[in-house]
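The chain that follows stands alone, in the form predicted alone, written as structure tokens.
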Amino acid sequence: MALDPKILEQLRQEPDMPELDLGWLGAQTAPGMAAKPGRRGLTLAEINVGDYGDAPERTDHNTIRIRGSVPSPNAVRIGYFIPNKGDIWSDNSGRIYEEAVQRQWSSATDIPWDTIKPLPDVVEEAICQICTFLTEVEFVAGDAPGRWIGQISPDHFETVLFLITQVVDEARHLDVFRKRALANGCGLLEAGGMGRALRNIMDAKDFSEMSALMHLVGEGFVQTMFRTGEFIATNEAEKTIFQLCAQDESRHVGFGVMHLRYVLEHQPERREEFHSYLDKAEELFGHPTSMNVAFQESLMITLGGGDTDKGLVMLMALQKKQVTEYLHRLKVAGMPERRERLHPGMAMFL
């Protein structure tokens, strides 16, 4: 079908061109300034200098524009943000984001999975019961921090920065874990112990409160576990899991402990506020490992070795740990006072 004369000549003009404006040029914020790479190479430290480092206390603009960058009057709104800092901000979370790209590591390549060897049963089936247990867990872990994303203002994008390395550490610990599962002839075990823990975690309407249950509490206890490792694994491979594990969980433990700190400095009427969501997270928890009676008799087995006495006493230790470095996390953030308030399953191990 042949085009219409008219339409083939309108085709073949020059399109109209915009007059150019220019109006952005010598827009800069802060003109001359050149960040440099300083000893760990270009890092945020290095380039948050000036206008690009000052986080504002409140934002209110509610669009993309972000820090440093000049306002244009044609941007739009695209939805709500928090906008006050100290509702979601941790003075720690560039440099720990900058740790978590620099550490990342490859649950494929990176764990040595030929060391496994066939074990007894029931040392197997406890190592996959552990595994299914926290296959559960990291992915709590992950999606709660990754449903505030959206929500953070690109005025404070560090804190956004460290939640999305958060979400990628936890998704490899799910993977990890069941990979280990899944490596040696078992397999998953039974699931949904904690769910009303979990499900706390992913009921909380407030980032702070959010934080306090999971960096403080939840992962706080796995940390711990994480870090007596060695006890529990039965190989190489497993030392290697709870190793990587336990630096990633430092960073997102790290992060919750320097929020409360921050807030506590710059909001200390919301001191009993955090008070009562620990009344929450501690009364659910119990005592640590209470809420999962799976889970606790398989830790038993493995840190025992086999031998449930001695596993019993090492358990115990274990408890007692917990519960010890978590009331130092608290009095490094700033609320010591928390040992008096301690729920009684907790107490008791102290």
Contents of the next structure:
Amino acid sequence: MALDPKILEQLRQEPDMPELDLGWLGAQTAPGMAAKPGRRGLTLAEINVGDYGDAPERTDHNTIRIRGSVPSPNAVRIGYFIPNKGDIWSDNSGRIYEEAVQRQWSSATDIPWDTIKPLPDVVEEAICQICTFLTEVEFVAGDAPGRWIGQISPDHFETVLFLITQVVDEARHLDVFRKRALANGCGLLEAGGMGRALRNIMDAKDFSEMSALMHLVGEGFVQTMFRTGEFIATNEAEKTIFQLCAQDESRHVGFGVMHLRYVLEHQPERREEFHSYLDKAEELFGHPTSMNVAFQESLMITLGGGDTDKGLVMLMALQKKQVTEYLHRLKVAGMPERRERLHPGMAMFL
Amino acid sequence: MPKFPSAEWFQEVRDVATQNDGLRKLGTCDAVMGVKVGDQAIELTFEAFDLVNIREIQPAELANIDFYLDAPIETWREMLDNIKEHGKADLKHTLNTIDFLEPEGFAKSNDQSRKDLFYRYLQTFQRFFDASAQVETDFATPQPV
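Return one more block: the form predicted together with the partner chain, after the form predicted alone shown previously.
Let's see the whole complex now, leading with the same chain.
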């Protein structure tokens, strides 16, 4: 939109005002932009047009300049961002972000807490043990992506927005399982001590490594666990908790699958690197230092409705489903060969 | 009274489910879901906040869509009867619980990533089927084997 030169001149010569620079006027890189809402409203997809939509393959400015704005000669650097788009990108992050914002829920008011009734002690304690485990897992699942947010360039802001929703999701998961544990007379039980599998995620030195370990392995397995949670629920409150958490977790898994696919398509030389990350994760599956006996026994009790033999069979079925779905996701992402390299400790569940 | 499964039945359920922005309140849902009952198949296209297309398809076409729900008519009937009786699925008859209990799963797909859409929008799909509580349903008689 052009400004009338007469008005500009008038502004510059206003006697009681300091002389204005106004150099920023008319600096826009894509004048005439007029994004229109689509069926989903005015989403990131609708405004990602022209230069605004082109996330650069590489970014080196290290300032807070957000994609599409005009460089300022006075800008200071605020850190070193990960420069390569391929290292942090996923083509679905904008859509998942919008979806996450729309599908937020409150553990305080969206869970029918009044449906929780007294349960037999062993069942209540088993549920509380599961909740204890999940609060720890969700703590790490929020902490890990949080560590990477500050390292992603504003030119690649979609990934940042997605990660922020993940942190919020995991915070809610932590609090909802804590609330369930404290809602019916038992409370939190034995801590797992943050097994090596969780430690692995925290130790990741590369974003893609973190994503592989957390989104594909950890959250993939937890998503299956949440879906199973709907089966072990003893009331509407627990059912709602697990259903909503499974939805959230599926978005995180979706990001991980698409990130891996993007990396393999744009940086095919990294394939073996990914295998090494997965090797590290898989060898811990079932390893003594990763075992959480209290969690597994509590699952057996709840799955079997008190019959631990039946519960063991169902737990094995759950683990088979976790491994099968993990391999299917890797196949979709472009790593079908992973099935042949699967660690024996994990392959035994197939 | 529409027969289950048929495009007419799903259209009636859609009309109930979308009343008062029923699906919009849950957030966007973008997935193509199939329903398979015996040798009948229906394709349901969810887009943004609505079920925008319903059509009867050949079972072979299910391979091309995101995922489909597949169970014997007896399972479908038990679920829909339960929804009718309680106004919504009880603890043992939600889509996800049936998915857990069916040996081969209720939701099926050749692509795990597309199948994950079932879990990602679970609340929307559950709300959709729960709306069938307000629809009179005529069940097709299973063909003798």
